[in-house]
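Just one chain is shown here, as structure tokens, and it is the form predicted on its own.
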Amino acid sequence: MKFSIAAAAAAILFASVDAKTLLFPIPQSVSWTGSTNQLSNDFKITGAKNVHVKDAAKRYNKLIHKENWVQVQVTPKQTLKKGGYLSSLHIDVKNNNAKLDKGVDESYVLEVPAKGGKATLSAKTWVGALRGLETFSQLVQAKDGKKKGGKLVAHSAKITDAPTFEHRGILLDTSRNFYPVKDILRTIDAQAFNKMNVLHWHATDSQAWPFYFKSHPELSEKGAYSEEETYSSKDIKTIIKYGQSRGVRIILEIDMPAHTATIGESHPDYMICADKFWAPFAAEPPAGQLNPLHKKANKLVRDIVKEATETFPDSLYHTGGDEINTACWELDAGIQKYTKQHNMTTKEVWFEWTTDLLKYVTKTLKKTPIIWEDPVRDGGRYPKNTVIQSWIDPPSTYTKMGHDVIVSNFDYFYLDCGHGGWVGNDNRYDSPNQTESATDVFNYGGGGGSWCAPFKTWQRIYSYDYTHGIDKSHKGKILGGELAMWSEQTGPTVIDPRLWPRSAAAAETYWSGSYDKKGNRRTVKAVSERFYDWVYRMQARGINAEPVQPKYCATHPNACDLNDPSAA
């Protein structure tokens, strides 16, 4: 009889649940305190004072009830104590007026008490409160793993968290193919779920100019694919405001002086080689670069850069500057004369033009410029406050020079890679013998038309080490990274699966770092179960993330491993 009473008491105090709450990105410090607390029927989130935190509190309270999350990834069951009822989450923010910008404090402390009552979220800024709300939402799951009944529980824990890198972004190219505003906003939502904080808007390129400038409306009027495929002033403000509400900075890039052929639609006299077949003069079609010596062209550049920096509040502005083809400029008699008179190379004309633009951005417009690494890689030297976005060389190349670096190594972070070619009239796909041969490797293990094949898997992305080659003696540092979604073969119909979940793999390394606090390297093996479940949770939140394995694997742990775990 005594045993039965004791057993009944234990049943009340303890419950066997899928207790391994799978948080993503993994916080810097998590202390599980061994209880589950049921959310009360009138659970509320209180204390928010900043307008964005108020909106987020309502949004997340609605999300956790709608989501009613049941973990898909099977993990070992664990016995937890039954806590009390969780009545509220109280938010305390020290600075509700901090500017969402480079270096803003995003740290937070989240505590869900073991005995229920009131959970607390404290943050130094309102941006940190947004990050803490995302973590809290992931702590909440359906009671007993059952959607029916609508009861929710939160596992008790104390979480202390902050990002490893301050710059955690996605580059979205809206020139090659156009994305409706709703797709950009959904991308920002997904970024916020993954604690990413930068959308690098590569707004224009040689193929189209969809971005409206009040100072030069002719650029989009003549350069956009259509009137419908244009971002109006209202659209631009909507995107900036939406990003602000999710803690995502919108950093604009107007790439130049290359990647500008579409300017020729409205200002043909500003261009060089725009009338030539692309292959000898550009990285991809069409050819055409701004004339660096044309006074009116340079006036246009200053006009649009001024308007861009006034429209976008971020302290960083991306000036572009990649993939100059000097063979294009060398066709121009004026440039030939200029280089001869000044005893310069054509590349040095590029370096001079870039120096003038960076000085204008820094001195006149009071912004910090970002440039692609190309002019530095080719020999140009610029002020150390210029941020370098590296995509070819190791980032240590530039931290050693004293520059801060944003990492976008093409061999890890270019999400367009591995989808074959897109240029027309390409007979390399013809395989006469329909089998690999010495004269046909293109279709058999080769690039298949993709210059940067193979496809960059989430595992490869996760394996990148941002600290590799970075020495304490370097005067520059790694600000963080960006995945690049170049859009030659991507558009609104496929944007979600191209970005997600691969971007989530990078997001964890941006936020949590390549190493844990004990100095242990984060591995694909260790992250797998959290990552697999996160894919399903993103899908449940309306992000059409690409499946990464059969669902069978999530419901049968280790059954899909490459190596037999029992043999280890």
Contents of the next structure:
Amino acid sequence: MKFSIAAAAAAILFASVDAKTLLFPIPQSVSWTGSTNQLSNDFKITGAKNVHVKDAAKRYNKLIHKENWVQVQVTPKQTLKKGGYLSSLHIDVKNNNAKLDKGVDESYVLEVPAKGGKATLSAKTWVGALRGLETFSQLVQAKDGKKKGGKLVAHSAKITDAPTFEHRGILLDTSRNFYPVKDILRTIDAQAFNKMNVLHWHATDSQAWPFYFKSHPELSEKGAYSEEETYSSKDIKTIIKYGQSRGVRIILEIDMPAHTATIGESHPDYMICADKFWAPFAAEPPAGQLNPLHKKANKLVRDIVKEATETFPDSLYHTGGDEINTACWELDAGIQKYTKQHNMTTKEVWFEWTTDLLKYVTKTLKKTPIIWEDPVRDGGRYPKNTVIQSWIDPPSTYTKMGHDVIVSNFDYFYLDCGHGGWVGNDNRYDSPNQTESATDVFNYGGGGGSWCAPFKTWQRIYSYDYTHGIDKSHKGKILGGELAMWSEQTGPTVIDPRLWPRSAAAAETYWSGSYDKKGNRRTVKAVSERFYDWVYRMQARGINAEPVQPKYCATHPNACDLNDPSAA
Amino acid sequence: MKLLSLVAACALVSASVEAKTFLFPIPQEVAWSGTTAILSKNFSFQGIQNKNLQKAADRYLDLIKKERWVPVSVGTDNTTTTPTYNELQGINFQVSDNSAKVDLGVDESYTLDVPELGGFANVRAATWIGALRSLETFSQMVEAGEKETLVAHTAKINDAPTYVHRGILLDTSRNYYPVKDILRTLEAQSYNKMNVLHWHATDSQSWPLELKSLPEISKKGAYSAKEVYTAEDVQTVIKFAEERGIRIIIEIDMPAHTASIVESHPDAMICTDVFWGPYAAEPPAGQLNPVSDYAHDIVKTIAKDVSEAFPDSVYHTGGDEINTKCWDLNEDVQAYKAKNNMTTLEVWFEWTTNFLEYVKTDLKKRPMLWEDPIRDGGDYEKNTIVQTWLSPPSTYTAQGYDVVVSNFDYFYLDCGHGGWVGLDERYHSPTQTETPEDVHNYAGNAGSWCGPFKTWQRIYGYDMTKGIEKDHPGKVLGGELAMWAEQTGPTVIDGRLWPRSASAAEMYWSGSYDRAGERRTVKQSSERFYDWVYRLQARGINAEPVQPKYCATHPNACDLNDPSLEA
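Having gone through the form predicted on its own, I am curious about the other one (the form predicted in complex with the partner chain); can you provide its structure?
Up next: the whole complex, starting with the chain shown before.
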């Protein structure tokens, strides 16, 4: 008798499968039951064994009560069945000791039963449990869409989920401008909300060296903008630990042998062209590259890389390697002599230097190196276990060669683009007539000084297809992608809106993939209502995401479309 | 003997006239004496007879103690400053008019003398508002000294604004800004000697302004009960602004940009039920009915209510982006046109004439108007202030109108962040690589109708005098940056407004030319501007960085061209 009632109820429930909350990024498979459960007053999250899952359980239980979410985006009216009271969410993890690292299993199954009682979250690893907790938080909303009263409901569903790409990251450049630790931690939180798992820390560059090395404290002592603008050993540990607790790997990059002019503050003799005006000798000011033939410079490089790989637990280490300027190196008599003696080009000196460094990283330090595509693009060839980060060429170029690839193509993923230029005394902004002219392609409809304009919108980012051009015969594969937050024109005052919500658009393509399980392409059209609500929800969670539309558009679905939806 | 040593000191001092702090916007005349004086622990103010000036004095004293400014920019001026250790006891104010109204054309000039020998600095100002400006300047002359001390660089400053109207337009309809964000914006404006907040309060997307006479409009047209400016909020904003010498000019944009009125008064509206594409510049569509007495009453009631609530003598009537197709959908408009043998544009011109007359005669306010109806052929009373966004301002000064300049290709701060309309497939690039035919995604505007992003350099490059002839009966009153809010909100407002508005503020206050007639350039303002970005940040304004900090500390190292090769 009881059983048949349950069966009948289940049948009714499945009739209204559309009942839903707006999940972001969308899980691979969601079966809505069409009912909601009210969370019991003493709702608990149980079963956590791993310390990070225990912390996350506490954190998310607090978050769902604090955010007491009321959807901003208006969606078609749903008929919801009243389920029962949800007393708990029970977490069951097979492997509580998995290392947070490349390829760790992040899959989970989350079931919130139609008639209430106990929800379950099963995951192969504790990292998957973190992802499931995030999804659970997104199933929870204020009861009856009213904040008053503080009662919460969880929409009931069975969710089976796993990431499409194992590498889902943001590159943060802390050299051009400095970010206090708290801003980095908030960014990690926002990444976790979006199921991202990598913070690529581009820690140093030619403008400042904020990163403290025990083996070479002089680098930051002399190369940081100031003592306050330095990441101490303690800061670095704090960041790694915070990332760990949210399932976010911190991959360090100490970019070399270009992008190193700041080393000149402490070791001027290791550098070439650091005394020159930047333009002919560097991609941007200031100029200065490590001398690839200088023994002490190479010893310094090894000391740094050794300490960095020991400090950071991840099995991947980013060796940098972008934007070498051969004209810089050619100023040096030693280089000239060396190339002549060995009948080499300057590029070949670079390739050789790179080969040696990669070998040191793999053989001696036992790490997998990531390298910017530049030396490969320019003709260098490296062991295929080197992961390539692409920013210019299509990633298929490198999968074909047998390399695994992280995609950061500038014309989709460079978040700094479109805010004009930052070099000084630039007269190109002057328009003598102050009106549009056909010859002024700089100020009118042009890039306005930004080399990689226009601004990369969330729609543009979302439209990137990672599978484009990747053939089954390719020996390498796409590991995932990274948005790049170069900091020439950003800093703590604007980091949130520059990263969010655009990084969320990428996060869905990283996690959910550009295609759903049926092979249908995910489109801006299909994602919009979830995305729009997610912008407001991130703001409510304390992330200063940039608005992407007037709120009117969220509350009037399709009224702000480009084309009349009724004419379609 | 004393006199003699004073003269000698002056001679020495004049030799190092370049010793300076980074002032922004740059005063019209600055004569640095090349020394610093120490601020007395009992630094005080004398001669204050206006309560807003007293409040400002207290505020600035707190500010200079709190910021203890250490410049970030390394200047190219190598002349040394001599510390005198003379004590500066305070500032003595001599203000002629302590009851001047913060309004169009009020005198904001001042002289500020910070004497080398210490004692009291002297401010002379025609009005208390000028005295406010001098306090801002004084705060910028103060830096952290040895130990706990503060030092003031000594100088004689003679300053006055080039333009009377120096503003920011803030759109609070597309997205809502809590009052605290508006107040912080006013504070930032006062740091930049700006004196107008043009409050574009309402639009088609939402109506956040509560009206005593028609409370149902915000009750139904606001995004939510929380996203409303109550009468009390409005008073808070006006008072906060007045204390800082800033006028609030309210705009209730009409007769287009009014679709949110449909929520409470559907009978006053036309075309609110059609898809926006053909009928409005942006979603949603909906314009006030120009031939309905019922709609006219609403318009007059609103304008009366609002113009009474805001003390400024200027009232902005809106008037941009009329879509004639929208009105043509309506039978009454069609009948009116046929009967009077008028075009739809002429119906609009007539509506505007009547409305301007009402504002002028009944409400006793000077009307301000977007250029659109004049650009399209309408002709109005010349006391109407025209706000340009499309045509060069000289178009209207030649006709006899006074002009506020907001040309979109310089001053629209929303441009360059792509598009915001939904289901737009143009971002999709099938090959994911640059192609000549894809002018949307590659070096194009990526959906922003007014891309690219207006940089501070671009803004600074605007010449406010361009094309304005001496024989033009109208003049340029000043300018406004426009912060349209489709893609902004409280989370990003500071970074979008600042430091770009500061760049305009210098042009508005100091002018595009100095007193010697030399054009002000990005090159000359850079080191002052760069430092000002950091100082605004330190004052709690989340200004957007414009360069790596490296560039501020290595003058000219980040220039586009090698400075050593320049003539």
